[in-house]
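Starting off, we have a lone chain in the form predicted on its own, written out as structure tokens.
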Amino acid sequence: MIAKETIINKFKSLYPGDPIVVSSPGRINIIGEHTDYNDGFVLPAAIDKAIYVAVSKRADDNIVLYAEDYQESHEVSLADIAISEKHWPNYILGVVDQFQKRGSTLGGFNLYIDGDVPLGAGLSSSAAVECAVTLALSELFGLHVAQIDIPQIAQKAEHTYAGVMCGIMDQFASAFGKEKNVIKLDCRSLGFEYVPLELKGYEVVLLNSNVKHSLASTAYNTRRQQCEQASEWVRAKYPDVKNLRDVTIKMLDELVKDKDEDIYAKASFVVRENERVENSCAALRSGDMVQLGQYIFQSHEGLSKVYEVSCPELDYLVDYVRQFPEVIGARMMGGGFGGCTINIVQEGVLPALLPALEKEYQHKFGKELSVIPVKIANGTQVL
């Protein structure tokens, strides 16, 4: 957590006036990976690591941004906003662009951004930025944006300015997070329910592989195309099928398997992962953490061997902790090819397990392992 006063003091060292300060959390996803862009189900939660945005109005029509992480500023007039080669301003300017497209009236503003969401760890710092900026500008200019609109504006900003065709999950979890609960989200209707996460002697710990992944990479977009192709083949016979959310393994066996084995494999992972989300909610409601852990392990197996979005470092981390009965579930989390594993671990046992793992990991991959304990937190809010 970064104190509100720290953000305000830094803002005032750069700009005149008192700012509005908004925080928006990063997220974890318990289970339901690569289902979101297939209109499926996911089970994310907001965490106690956040992005902080401070904003105030200007007398002119300029937008002046400063990013603490990059120690860098960016300035552009409202009339001239465009995708920046610096990359980081795009998550902010994309939101401004969305407001303009909605016909909202904005003026010039000063903005300072900082955060403690580890970058590149797959905790959706980009979604947190977009949601924080959306709420901050809504408050600053009296736009009265509804909570349900925050993730949708943020997602479109990412599509158009960051160039990543992400699903809605990250932004939704950031905007709608609730302490001690996970969100079972229907990515098609945006209907959702909170499912209590009673950890009962367990804790959630992320192990950051420190392998940086670029989500705009070809593999992510290739997976999307493969899923769309499978749906298209099934739709030819079953016209009600919009995408993999509506598809069963039986349909894939009938209409996809013989056409393309790789597309069949990728689509079958998504169908089974949707089932695991449903089953995981049932396990949570009955308080069966061990069963939840089994579904989490199964998810990793599918992500690694079938959907093929893991990497040697992530596989190693999951395989290593699997030998300890105190770790009841582990998998890679996020888009893949790097970032973190999520682990459900008995409280207090980690200090005993970590020294050997950190040493082995360093020796094998020449990288440091970062340990990130997380607590479940509330979503985007004005501080």
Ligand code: GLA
The other form holds:
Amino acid sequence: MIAKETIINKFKSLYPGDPIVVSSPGRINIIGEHTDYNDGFVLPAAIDKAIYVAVSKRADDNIVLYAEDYQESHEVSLADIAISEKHWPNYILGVVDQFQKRGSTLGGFNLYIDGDVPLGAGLSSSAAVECAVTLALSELFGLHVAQIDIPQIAQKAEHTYAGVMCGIMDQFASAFGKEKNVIKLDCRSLGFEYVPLELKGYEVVLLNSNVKHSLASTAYNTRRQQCEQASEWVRAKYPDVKNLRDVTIKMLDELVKDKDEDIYAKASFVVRENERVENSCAALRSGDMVQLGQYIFQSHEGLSKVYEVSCPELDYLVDYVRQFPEVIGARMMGGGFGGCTINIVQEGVLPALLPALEKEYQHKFGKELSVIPVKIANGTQVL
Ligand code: GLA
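Got the form predicted on its own; could you also share the form predicted in complex with this ligand?
The complete assembly is shown below, putting the previous chain first.
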């Protein structure tokens, strides 16, 4: 957590006047990976690591940005908003662009951004930036953006300015997070319910592989296209099918298997992962942690072997912890190709397991392994 005063003091060292300060958290996801852009179900939660944005109005029409992480500024006039080669400004400019497309009247502004969501760790720092900026600009210019619009504006900013055709999970979790709860989200209707995360003697532990990923340069967008292709083939016979949310394995057997084995495999992973979210929710509600853990292991198996979005480091981390009965579930988390694994571990046993794992990981991959402690927290808010 970064104190509001720290953000305000840094803001004031750069710009005149008093800012509005907004925070928006990163997220974890218990289960339901690569289901969101197929209109399926997910089970994420916001965490106590956030992006902080401070904004104030300017007299002219310029946008002046400063990013603490990069120790760098960026300036552009409202009329000339465009994708920047610097990369980091795009998560902010993409939101400005969305407001302009909606016909909202913005003026020039100064913005300072900092945060403690580890970058490239699969904790959705980019969604947190987009949601924070959406609420900050809404407050600054009196735009009265409804809470349900925050993740949708933020997601479009990611599509257009970051080039990742993501689903809505990350932005939704950041905007709607609630302390001590996971969010069971229907990514089609955006209907959701909070499910208390009561782990009954277990805890959530994130292990950061320190393999940094940028989804824009991975197979993320390709996977999305493969899923769309599968549902298109099914739709030819079943016109009510919008996307994989509406598809069964039987339909895939009938209409996709013979056309393309690979697309068949990818689509069947999504159908099964959706079922796992439902089943995991039931396990969580009935307090059956061991069963929940089994679904989490199965999810990893599918993500790694069938959907093929894991990497050797993530596979190693999951395989390693599996040998300990105290670890009842583990899988890669988020888009994949790097970032963290999420582990459900008996409370208090981690310190005994960690030293040997850290050593072996370093030896095998020449990389440091880090533990990211997280608590479940509230969503996007004005501080
Ligand atoms: C990334 C995307 C999300 C989601 C996950 C995979 O985090 O931003 O929309 O698709 O990958 O579940």
